[in-house]
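Given next, in structure tokens, is a single chain: the form predicted on its own.
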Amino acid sequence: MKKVAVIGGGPAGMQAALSLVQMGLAPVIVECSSALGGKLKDWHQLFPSMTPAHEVLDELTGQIADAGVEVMLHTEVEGVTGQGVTLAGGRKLEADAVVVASGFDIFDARLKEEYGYHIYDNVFTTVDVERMLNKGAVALHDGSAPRRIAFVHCVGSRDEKVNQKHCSKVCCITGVKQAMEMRTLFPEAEIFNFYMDIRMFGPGYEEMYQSAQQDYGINFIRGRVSEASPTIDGRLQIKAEDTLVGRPMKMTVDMLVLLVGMKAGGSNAKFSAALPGGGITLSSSGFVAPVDLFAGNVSSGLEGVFYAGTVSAPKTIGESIDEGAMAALRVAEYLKGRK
């Protein structure tokens, strides 16, 4: 039975492995962390259906266990070829093909010092909020409930100053989802979303955006927040511009939530450098570049190596799962042609 190395145990990697099993192949998932799931492990509810994230994760990991897929945890991949992968320490894992589903990194909000992340109390990222929601303990630094909450869109997306020119695709809808969750938790609080422009591209997204305004009373202000600073009473003052009315504004809030974007995974450059001129190329954003964006969107250009999920661009969880299945199909076609 032909072996396929799958780099990454997130939704795309798990679905790729499951689809490979169905095609009579033997996948091996190589995951650097201590458990399968990728970023999905930290999520609370998924937009727009508000499905608990653990339901999707439990379904995928359950199927992996039932299928008997081999999983290598705590294992770093240093290099990729069509004949397998090089693991940390120089050990080789031979394979007949490879699916790279190593995902993305979260933009480090500390790079946007003007927002005060890890400098001032009560400045959080969307990732922090999801973790608090999972623990059932959303609160300010002193344990009290916020009276006014502001979400800042496009932190680490569409920003040339930090070399993150791309749109991260899911930040807008994440801001809407979390604002609605905050309204449920804190019905008396004022909640604001500061945005550049709202991009609601997915099924049910526009309806969710409308509901956030009409049913949940979320305020949306078109304008980028320029900076945040602490006030004498321990709150945060933010400066922004309401571009719809053309006026600068200041607002004092209790909680500032930064909608951090997707950054190209750090392993992308490592894989590319390991094979100079060998087929794994990167786009200007640092994500891996497929052969083309249409018929070859999961093909690397390197024989025997395929891509799935957010390793090549920001995507939703559903899109990543679909691409995992597509990558498995392309692997099966490739290996069939090599008999």
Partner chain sequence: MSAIEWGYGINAPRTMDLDRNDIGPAREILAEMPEWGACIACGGCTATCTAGNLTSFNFRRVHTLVKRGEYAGAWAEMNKCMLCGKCRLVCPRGINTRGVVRLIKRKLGDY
Second form
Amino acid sequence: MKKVAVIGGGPAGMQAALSLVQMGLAPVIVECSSALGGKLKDWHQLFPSMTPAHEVLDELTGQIADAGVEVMLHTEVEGVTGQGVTLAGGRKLEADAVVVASGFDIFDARLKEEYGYHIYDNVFTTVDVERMLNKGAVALHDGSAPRRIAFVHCVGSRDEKVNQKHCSKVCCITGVKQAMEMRTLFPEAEIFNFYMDIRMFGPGYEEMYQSAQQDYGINFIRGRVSEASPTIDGRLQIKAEDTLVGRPMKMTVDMLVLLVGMKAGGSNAKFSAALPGGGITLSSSGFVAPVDLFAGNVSSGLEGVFYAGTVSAPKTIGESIDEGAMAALRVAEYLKGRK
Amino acid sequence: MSAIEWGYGINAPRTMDLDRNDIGPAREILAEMPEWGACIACGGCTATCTAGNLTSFNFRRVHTLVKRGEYAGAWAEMNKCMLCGKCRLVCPRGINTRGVVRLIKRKLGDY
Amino acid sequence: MKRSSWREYEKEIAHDHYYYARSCIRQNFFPGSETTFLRIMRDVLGKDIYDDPRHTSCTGIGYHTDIVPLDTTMAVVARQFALMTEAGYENMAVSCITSFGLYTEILETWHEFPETEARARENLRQATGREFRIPKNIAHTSDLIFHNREEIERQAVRRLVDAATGEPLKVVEHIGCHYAKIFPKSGIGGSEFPYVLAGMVEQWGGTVVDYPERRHCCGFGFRNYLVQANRGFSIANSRKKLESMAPYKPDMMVANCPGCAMFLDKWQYALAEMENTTYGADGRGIPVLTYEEMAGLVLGYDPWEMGMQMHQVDVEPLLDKLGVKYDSAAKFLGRGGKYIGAPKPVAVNSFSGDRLYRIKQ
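With the form predicted on its own done, generate the form predicted together with its partner chain in the same format.
What follows is the whole complex; the chain from before opens it.
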């Protein structure tokens, strides 16, 4: 049976492995962390249907277990070729094809110094909020309930100051989702979303946005927050322009949530550099560049190497799963007729 | 106070201060007409506005200012509206814009 | 504040042998500060620093108000570098933030566009026959005091604490915009959480006030002040900062920019006269110090020798709190005991119950 190395055990990698099994191939998932699931493990509910994240996670991991897919945990990959992967320490894992599904990194919000993440206690990221939601403990640092919450869109996206010029795509809808979750938790709170553009690209997203405005009373203000500073009572003053009326504004908030973007995976550059002759090429944003964005969006251009999920661009979980299946199909086509 | 001729005053801040603005009347309007909250400020209303094309009236801007608690002049501005109703036909979010004009006038008559 | 990020913005600062580039306006408004700086560098730190009477204004104010063209400014800056080169120095110690920003920006421009450097060299050659070498190191003089803050602490006679209670003094630090807003890497701590003054305050026992408008410009802004009709904008900026810091009841402000120290000090006079508002907790103004004066007080220098009688807001309440002994009668005596004249009493320095600061709510 032909062997396929799948780098990364997130939604794309897991689906790729499951589809490869369906096609009579033998996938091996190489995962650097201690468990399958990728970042999905940290999420609480998924937009736009508010499906609990664990339902999707349990479904995928359950199928992986049922199918008896070989999984190597705690295993870092250093290099990729069409004949297999090099693991940390130089060990080779030979394979007939490779699916790179190593995902993305979360933008480090500390780089946007002006928002004071890790300096002021009540500045959080969307990832922090998902974790708090999972624990059922959304609160300010001192345990109290926020009376005014502001979400800042595009933190580490569309921002050349931190070398992240791309749109991370899923933050806008995440901001809408978390604002609605906050409204449910804190019915009396005032909630503001500060956005540059609202990008509601998926099914049901625009409807969710309208409902957030109309039914959940979320205030959407078009303007980028320029800075957060502490007030004497331990809250945060933020400044923005309300660009739709053309006037600067300021307000004090209890909780500031930064919608952190999707940054290219740290291993992309490593994989690219390990093949000096080319093969794995990176786009200007650092994500891997498929041969084209239409029929070849899971093909690397390097024989036997395929991409799935957010390794090549910010994507939703559904899209990542779709790409996992697509990559498996391309692998099967590639291996058909080969010895 | 001093008798010094300074030749200049102290500029008043242009910043909208949402800690000081009284958001109460705006909330009352929203409570009566929640769909007003769904405005995406596309400006379709203002593009077609009979009054706005011939006066300084900018319906989108004025009603958004009201939403932020900036009421000064809003009532007088809304009086420029001819209540022709074209804006309501244009609105992609289905907001009763004509109703917004009337609500703002009713609630903010005193401002 | 959990200020850990400043260490990511540490820059190379030369350890000795500096060519001193003075500020034009500081010598009028804070006339003892530069002398105090030289005294600290030479007597306390044992450094070699050359104070050259031949150098001129950098033209920064003229440049920023569109009076002096860029080519002229570059030629003048090239001449300062030529004087430094001729004197046998490689490290510039710049007293003024505007100059520091301008030198840094011109060096960056020359680096990015070498033809502009060639043109400046040619213009300087034609005008003066001089040649220059690019400085090896450029530091603002507040960088140098920051760099030596531990040694200054070792030789200090007092700390920035209330002498009666031992409580740390609450200090508002204000950084000139052109220190790090043009090139964050050129300032200690970067542009968002600059540490150059905060580091001194904390080293010497005070606490830094992190207030909402900490990053805001003082409002000087060159043409915004120079044109009388624009001053309403300038003063409004200072008022915004003062209103924002007043609730914290700061004991003093310290600034590293000539314009900021001047305006934060003198606008308090104008605001008191125009609006009957003062911002100090005791109903008077908030004293504004230069970092050299702050270091000088820590080192036990006489406030009048440092020129602190030239401040608009009286510094005596601060001196009393610090436990500094000073001769009130000698405040307006200049060199050789000559009376230099005293200002009329003004609102910002008065102390009566009806003048307690009021923040407009």
